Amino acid sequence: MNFYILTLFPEMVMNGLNTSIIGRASKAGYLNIEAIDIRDYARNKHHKVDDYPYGGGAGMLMQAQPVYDAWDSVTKRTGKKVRTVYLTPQGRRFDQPLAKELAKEEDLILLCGHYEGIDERVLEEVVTDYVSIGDYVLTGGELGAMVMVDAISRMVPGVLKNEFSGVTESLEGNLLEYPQYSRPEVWQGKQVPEVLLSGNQKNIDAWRLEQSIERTKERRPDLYQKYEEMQECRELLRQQKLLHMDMTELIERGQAELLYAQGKNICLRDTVSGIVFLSVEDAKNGKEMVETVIVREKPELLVIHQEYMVPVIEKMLQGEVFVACHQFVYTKREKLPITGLYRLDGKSEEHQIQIRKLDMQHLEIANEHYGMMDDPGYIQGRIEAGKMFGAFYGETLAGFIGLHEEGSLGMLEVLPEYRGRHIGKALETYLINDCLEHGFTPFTQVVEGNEISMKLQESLGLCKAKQKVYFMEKMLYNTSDL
């Protein structure tokens, strides 16, 4: 990811960002951070970039032209108009969902104001987002920009050594992080909680959740209220466990944003993919949700859990069903046996496959053989996130599978010359076991009519929901037609 910070104090920015995790990620090539000195674009010999504001008032104002020229230098290099954030107390409050959203950008410009601000005309010309890191006033935008770069960078694949570190911290799932301890076991008479020394991971996880809940309730009652609301939704959704596993897993993984909740009428947005999930009690309530929530949020992809809502949305928004799927869920907690399927010791045998993560050298072949995705950048993103796995004979790729952004197993494909060797079963077994290791419930959606895949799910012990889920796209959000 490329950060371009437009500032009057480039040394301040780079000195702060060239250290620790962010500095190492930059050196490793996961990030590119560049501070662009706005003074370099001043059109006078003294490099003056400020002047008095029209209408009077205290202080000086940054002029439009040097700011625009600095911004334009980036767009000329990238060949496109880059998303541009102006750091200002008047902006949207910066938070974790926004950090995740911005982390999806390939390029990002952060504009740092100073003095009394920046000429409004250039802001209207270049700025796409107005963002504040808090309700207080700083002397300039540099500290805010550094905060944003740090938070956003943690969401970029490869920046954190542990791929799950970014999703097990404070504020994920509306809970603060649990207390943590290191050596020695006793310090100044204070003992590490015994449960952490027990080695029983189930008990440790339960203790950590309990501590997170209590800490959030005490320190952030506003977050705790959101957590309670989400848990109430989770319990309602679990009344049809198989049908709603995609929605409950979003909640479990801490990547669900609650858009609407009224009884059994629930609407969630996945903060990673942006997909909106809809479950309603009847068509009347569903129509109300479309009018009040869906039109407002304007999702590109909508997942519907009741068949009677399909004609309703087709009529209201002229949406098209992209695909109807059967949802399968692995409900057991025991791992599947791997004997005869693949090796875990890294050794290679003539008729035994190895399974390991794909890297960018496999992108072309994955895009060539997986026909369900129109966007080739999606597969690239999943590879970069470490969520695509391949079956290999030596160095030869025979098939692959991946974990979608919202958590479902998918993108399973076995190359034609290797079919009939149980490679698909091996790949899905591997990914199911990997999900279980990380505390996730494995689930997948199989396109209606794909009998081969449905038989595979049944052979692996996954349970099928009685009702189908529908993926809808190409909605027209013209509220005058409602």
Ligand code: ADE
Second form
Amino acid sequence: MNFYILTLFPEMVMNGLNTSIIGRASKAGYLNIEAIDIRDYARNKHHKVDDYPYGGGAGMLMQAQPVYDAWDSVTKRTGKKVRTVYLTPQGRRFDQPLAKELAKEEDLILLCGHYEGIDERVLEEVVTDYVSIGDYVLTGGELGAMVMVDAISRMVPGVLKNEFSGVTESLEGNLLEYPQYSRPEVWQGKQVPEVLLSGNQKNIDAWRLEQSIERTKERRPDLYQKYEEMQECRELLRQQKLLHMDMTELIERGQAELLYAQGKNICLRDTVSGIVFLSVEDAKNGKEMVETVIVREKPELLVIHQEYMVPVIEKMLQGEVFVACHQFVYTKREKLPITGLYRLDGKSEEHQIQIRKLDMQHLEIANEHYGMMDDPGYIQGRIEAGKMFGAFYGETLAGFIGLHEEGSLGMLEVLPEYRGRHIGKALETYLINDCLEHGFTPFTQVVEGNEISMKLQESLGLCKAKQKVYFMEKMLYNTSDL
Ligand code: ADE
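Moving from the form predicted alone, what structure would you give for the form predicted in complex with the ligand?
Following is the full complex, with the preceding chain placed first.
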């Protein structure tokens, strides 16, 4: 990911960001952080960039021209308009969901103001997002920009060595992190909690969850309330467990944002993919949900869980259901057997495949063979996130599978010349076992009519939901368009 920080104090920003994890990730090429000195774009002899405000008042303002030219130098280099954040106490409060959202951008410009601010006209021209890091006033935007770069970077794949640590720490799923202990076992007479020495992972996980809940209740009652609301929704959704597995798994993985909840009328947004999921009990509430939440949030993709809502929403938003899917869930806890399917060690045997992560050299072949995605960058993103796996004979790719952003298993494809060798089964077995290892419930969505995939799901023991889910896109949100 590329960060361009427009500032009058480039050394301050770069000194703060070239050490520790962010510094290492920059050296390793996962991040590119550049500070652009706005003063370099002043067109006067003394490199002056500020002037008095019209109408009087205290202090000086940064002038429009040098800010615009500094910004434009980035646009010229990237060849496109880049999302541009202006750091200001007047902005939207920066938080973990926004950090996650911004981490999906390839390029990001952070504009730091100084003095009394920046001439409004250039802000109108270049800024896409106004962001504040908290309700206090700093002397400039630089510290805010550094905070944002740090929090966004740790959500960029590859930046944290342990790829799961980005999603298991504080503030995921509205809970604070549990307390942690290291050696020695006793320090100043204080003993490490017994359970952590027990070696029983189930008990340890349960203890940690309990601690997280207690801590959140005590220190952040506001977050705890959100957590409780989400848990109530989860319980209601679980009354139709198979149908709602996509929604409950979002909650389990700490990537759900609750947009609407009135009894069993529930609307969630996946903070990773931006997809909005809705389950409604009656059409009246469903309509209200669309009018209030969907129209406000304007998601690109909707997942509808009740068939009778499809014509209602189609009429309201003129969206198109492009696919209806059966949801399949692996409800058992035991891993699937792998004998005869693939090898776990690195040894290659002529007739046995090995399964390992895909890397960028496989992107072209994956895009060529997997036709379901409109966005050619999607598979690339999943490879970069380490969520695509291939079946290989030596170095030759025979098929692949992946985890979608919202957590479902998918993108399964076996190259034509390798079909009929149980490679699809091997790939799905591998990914189901991998999900179980990470404490997730494996589930997948099979497009209506794909009998081969249905058979595969049944042969692996997945359970099929009776009702289908409907993916809708191309909604018209501007009421003047309706
Ligand atoms: N600049 C000055 N104060 C700020 C704040 N609280 N957040 C972001 N940028 C700022």
